[in-house]
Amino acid sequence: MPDRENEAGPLADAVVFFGATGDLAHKQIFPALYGLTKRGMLDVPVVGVARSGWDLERFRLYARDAVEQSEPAPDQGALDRLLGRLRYVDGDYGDTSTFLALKDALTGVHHPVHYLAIPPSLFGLVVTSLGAAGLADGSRVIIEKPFGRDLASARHLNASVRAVFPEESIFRIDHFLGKEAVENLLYVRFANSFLEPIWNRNQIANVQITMAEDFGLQGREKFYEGVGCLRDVVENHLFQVVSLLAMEPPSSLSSTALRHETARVMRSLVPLQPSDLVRGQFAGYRDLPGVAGDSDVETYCALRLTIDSWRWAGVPWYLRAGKRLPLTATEIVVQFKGPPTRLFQSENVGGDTNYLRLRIAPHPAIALAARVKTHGQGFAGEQRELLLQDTQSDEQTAYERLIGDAMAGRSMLFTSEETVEAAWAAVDATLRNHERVEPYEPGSWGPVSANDLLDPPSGWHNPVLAAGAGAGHAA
């Protein structure tokens, strides 16, 4: 990617962080700030903020023990700048006391950045107390998703952070935005003449998005209990992907711009009804700590998204992300439609046409499918693919680079206030009034209804890792 622009205001001079002892924070939030003090990027104090009854001492050892269990030989001497700029400030979060505290540890700053790795119920106590004690003017806050729990919470949750933090100064972080594969999507995208005279509804069939995992909850069933896989990664993971894929060509590569054109993306989505989704469930899921008996809530879900556009009326979008699934890969495949004639009559090509894959984990990659003719007489042929596999060592992880452009006013990778309606309000209907979860055995692509979602002769396109190997259709 070319480099991102400065466009709000001066860097920062303080990272504060609220839930500094949680979980966030040792497995991610500390890597991030270790690897941006190893790049040089950080050399300002930081600020955690928690309720643990802790102390300055036992914060750090806190610290060295997320960073050496992320990179178990760790640089040293950036491991030791970044400890000797923590400063801690324990205390409840509705304690006036708490935040005169941060002020004072804030002596000196002016433009501090204030990330709430937090429940999302505290947000709006914390980001008021930051008005109350004047800690708001000058500064930024990163919020960690999720942004709401449907379209009434996320406008409520909106609105409480705009009545201290202009909309420029909010960051709205969703870790999957910062992976470097997603934003060669962009690029990729814009970057190659040759896809714009295909990439529209007269020659697209249909596009795939897959979100697979091969594990379960992980200790999160009380959380997921809570949310589900709707919620947990296709409303914002997944709907990011498709606005990525979708947008038309933005004016520049300014956060205003790239902004504005996601978001008409998703103010484009039809509406989900009931018949568009299918929820899944893996069996074993309500024996689990912390799930209800008789829980409805999904770990798969499958859609079909409408995108009513010039560029893709009546072309169909498929989504699906499940838990628990035959491998762990994020893919996507645009199907491209048949030849307008069938010159080799021999052939029963189906659904096998022509395709472009992009696959953002485990091992990123793009790859062209090309029917090519088989040796012998006759004109018989099969599907070959043009891999490009792209690793690149030394990477930025995501929370690297997500928290190194919120320090720098950088906006682009994160999401606005209207994104987050639009696609709240894509899904809304059907966070309530939706059937019941349909049960599948672990190791399976998730429930068999869910092919129903596709039209003939498609069928969805599974992931396959296998070196060399391509996309392979369901059986």
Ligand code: NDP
Contents of the next structure:
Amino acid sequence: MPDRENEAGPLADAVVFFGATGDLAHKQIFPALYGLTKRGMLDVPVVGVARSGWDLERFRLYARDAVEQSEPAPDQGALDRLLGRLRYVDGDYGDTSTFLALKDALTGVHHPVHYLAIPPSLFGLVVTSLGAAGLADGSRVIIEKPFGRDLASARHLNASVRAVFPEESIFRIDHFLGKEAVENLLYVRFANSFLEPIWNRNQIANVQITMAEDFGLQGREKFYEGVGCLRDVVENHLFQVVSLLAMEPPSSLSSTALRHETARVMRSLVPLQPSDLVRGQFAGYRDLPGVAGDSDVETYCALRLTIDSWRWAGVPWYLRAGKRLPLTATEIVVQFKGPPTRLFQSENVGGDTNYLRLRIAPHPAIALAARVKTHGQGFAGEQRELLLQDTQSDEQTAYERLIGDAMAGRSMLFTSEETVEAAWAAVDATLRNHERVEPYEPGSWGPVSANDLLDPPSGWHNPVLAAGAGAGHAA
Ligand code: NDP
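Given the form predicted alone above, what does the protein look like in the form predicted together with the ligand?
First the chain shown before, then all remaining chains and molecules of the complex.
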């Protein structure tokens, strides 16, 4: 069976990096390119393209600063090697001359990877210009998120990109898929034989996924006003997590087999109705610069998802994400059904049944909660967690992994045309038709009405951050 390591296309012989003077470049991409260089996985030219009027020296300073901010004492040898590989092309993406200059800079290069870390409104223009300049042949394209803002725009963008690149050369980024802990979901599910018999509607009562952030917009208010929580992290990141948890075993670990199974899950999502969704907005959001005084943009959303499949019929999937919540953590709780009869009267049946907890961040962990008898006479018990925690200091970042995979032609961790469109189709109606946002206090777990989405008596499992601590029930 092929795995991720040995399934590869021709190695890229250059990385072309549109948006090289931008924020994502500084925060994520240069640190990732440095990490790849340090590991000996990047030894090709890196060509930045932007319109800042910079020269190569100014561009190198930006790259150095980005690396030093992410790693205060970098390996100087690796940093110098990366800086030595940088090239810079200055020009507007609307000018044909920019692409001609890029073509010159790529003389002798046959398989470049073009990374579009640029405003989404320019994705189509740059792809078309790459095609017109003859720079698409033999190359790959990495497209940042968001891929569209609804079903129609995603279809339109897919059509524009597919007119220039074949599907196997298109790498749509969802950086969640590059996280070690997310990849581990796939491994945990299919490397453990004990899970499969219970991983279905017969044993699982519901699945909850929480992505909580204790911070606000951090200067991205204007961007967020056009997006909101559902588009920003739920329809993409959390849906990818759903697909890994819900998919059928793939026939192999080839990109084709995996993408086929994730797309099947997405196609099985029952389109959301307004009653499946609670949208919240933290108090004070409307006072932020760049935010409309009457903004209806959600900074929180909770939803009830249904997967119409043999395995998952009748199992609700509860997803929620939000800003200015009590803590920052992403966690999955798979809640099992209770025992068929209540032999021990003291059991808190229904509200405290066994669960599997998968912490994605911070401190990835897996915990299985089981009830055990407390000492003494009588059959009183409590739920305790068996905890597996694995910390690794020199882990690859998501961006390192994704750029490295795209350079090697491995598309397993990237989303396909079909998956992207099916995910948008599941939320499309509620993007336009929904209740107005409900206010919530910063530092709370969001609007109280999110509890109404759940089937009583179980509540939301709130992540707890203390090392080794389990999930707590919502108040
Ligand atoms: P920025 O606005 O910070 O950077 C945009 C980049 O594109 C700059 O290098 C800019 O060059 C260049 N650019 C824009 N228009 C043109 C043009 N007409 N011609 C030439 N160059 C142009 O955006 P971000 O870095 O924040 O975002 C980039 C992408 O990454 C977006 O798709 C975003 O959704 C995605 N993303 C961003 C995240 C983040 O934290 N920033 C997180 C996840 C995804 P110049 O500066 O010279 O104008």
